[in-house]
Amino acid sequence: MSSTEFLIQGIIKAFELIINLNPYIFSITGVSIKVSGTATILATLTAIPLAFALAFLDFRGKQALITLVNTGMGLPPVFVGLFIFVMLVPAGPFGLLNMIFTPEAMIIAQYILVTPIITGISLAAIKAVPKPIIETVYTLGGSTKDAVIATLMEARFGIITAILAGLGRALAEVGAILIVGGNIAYTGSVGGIGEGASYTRTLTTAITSETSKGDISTSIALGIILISLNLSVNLLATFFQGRD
């Protein structure tokens, strides 16, 4: 079999797996969406208030916090994974929580990675709001709360873009969640890859394991779904950037 035929057969079988709603593949997809979605929601609840605080408040250590946020936007995932792993292993400070190799540990890792990204992009969107708009609010007797609301309305599309960027980053992440999640999948009573159910295996970590086992068709199927999810997120981000 030539390399071209091998690739074509792999792609054909990959689409068959997707069309037939292979339980293993869609179990992995479900875990990916659940972990990344939860991490992004939690990161958003932290990042948006933080971005507004950095934009509107003056306090000691503000510049240091901004520097920390900017540094966090480029955090190496494997370092974050290692840090969470050391914290959660039985011998670690939080070992009693029994969270290592669980979806919760993966959510924590992605939360740490995504929060600075959403904060940094949101802060940039907030600072891009024309100053006359904010000054007008104060001129008309408005409070800081009113200025924040007006800024939120003006920067809303940029903030939505920040959230979508965070979600896309979370979906594509592999290093940290591979370390703290363990890439665990269970097999059914019959056995075989089609009977599997993911516990901490995501689209990205599953691609690494299936490729190493030589199951190219499953890897391609997972890759197609991953690219489709990220493409959808990026199209939404582009749409809102155009509205900004």
Contents of the next structure:
Amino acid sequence: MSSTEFLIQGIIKAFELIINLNPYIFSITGVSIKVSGTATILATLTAIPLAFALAFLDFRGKQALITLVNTGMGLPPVFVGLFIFVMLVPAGPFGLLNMIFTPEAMIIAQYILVTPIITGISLAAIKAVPKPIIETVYTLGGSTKDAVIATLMEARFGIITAILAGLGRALAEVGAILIVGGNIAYTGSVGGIGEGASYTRTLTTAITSETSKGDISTSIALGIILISLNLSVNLLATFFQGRD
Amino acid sequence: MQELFRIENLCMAFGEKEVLRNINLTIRRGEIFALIGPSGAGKTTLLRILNLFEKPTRGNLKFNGLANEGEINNIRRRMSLLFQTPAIFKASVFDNVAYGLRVRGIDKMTIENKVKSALNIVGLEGKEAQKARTLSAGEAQRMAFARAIVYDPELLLLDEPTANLDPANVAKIEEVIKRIRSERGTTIVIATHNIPQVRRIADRVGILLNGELIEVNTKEGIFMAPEDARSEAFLKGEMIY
Ligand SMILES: Nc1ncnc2c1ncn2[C@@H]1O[C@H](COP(=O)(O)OP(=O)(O)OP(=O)(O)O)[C@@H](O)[C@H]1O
Ligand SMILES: [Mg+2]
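Please supply the corresponding structure for the form predicted in complex with its partner chain (the preceding block corresponds to the form predicted on its own).
First the chain shown before, then all remaining chains and molecules of the complex.
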């Protein structure tokens, strides 16, 4: 078999797997969406108030926090994975929680990765709201709370973009969740390929293991789904940027 | 006439730079007071201090006899400052104009009526649903004007409200200024470079030069018999600055 044929066969089989709603592949996709989606929601709940606090309040340690956020935006995922791993292994400080190699551990890792990204991009969007807008709120009789709401309205598309950037990053991430999640699927095959349904196996971690096992068509199928998800997130982000 | 706002020994500096020097001025209830002076004289700074945006370096402010300590927002809610370059919310014309009413917790029906009448006054009826940022410059200025008067402020501070407008829009705004003073008794302080405008609408005039209020006089007084030689030079356009 030539290498082109090999590739074409791989792609054809990949589409078959997707069209037939292969249970193994769909359980993996489900775990990806659940882990990255939950991490992004939790990160958003932290990041937006944090960004507003950094923009509106003066407090001790604010500069240090901004530095932390900026550093966090470029944090290497494997480092975060290693850190959470050390915390959660049975001998570690939080070993009693029994959380290593669970979806929850993966959510924590991605939460740590994504929170600074959403905070940083939101803060930039908030700071881009012209000062006269805020002053107009005050001169028309508004309170600081009204100023925060008005800023949220002005920066809304930028903030949505920040959240989508965080989600995109989480979906594409592999280093951290591989270490703390362990890429686990249940034993027993579902749908004729691979192992059983996914427990902590995501699109990205499955691609690494399927590829090293030599199951190229499964990898390609997973890759197509991953790219489609990321593309949708990016298209959505572009749409909201266009609204500005 | 009754006094509305008293300014005593007011000084303002930004760092080393002294922008206002020892200003004493009483704004009377129901008057149209024109604050004139060359660019950089400190007109905007003074208006911002009156709106309690900027805390003066020194001096006393008394609005209705009240010192402003501790209740900035309550006092500010009784006035309105129209910026030299109005900022427009990313929202409809209606939502922009309704803003001051909403933050005061006014009910929906009243808001509808007040917004409608404010838009009517500035000649923007029927534009409620338009995105405010798509208005022309003259329309945007008039919308900002409607937004500033919609909640019936006792004191309206106008910072060069007609600086970038064509004659038709200028006439419209001047007519509105006179109308809300006569219909609602609103006190108005207007900063302007435009001397003919002062002749058309002002009751009294203050001339600000390099941060000093060199003369406060009635309109008649300042044009017919100015007390300060520099006033005369400025009003005749002979002053080089
Ligand atoms: N926040 C600030 N920091 C430093 N200097 C300032 C600040 N605000 C105003 N100034 C200075 O104060 C002086 C007076 O400015 P102001 O805006 O009050 O003048 P103006 O009379 O309104 O002028 P114009 O007619 O051009 O609007 C100017 O020299 C300006 O550079
Ligand atoms: Mg000015």
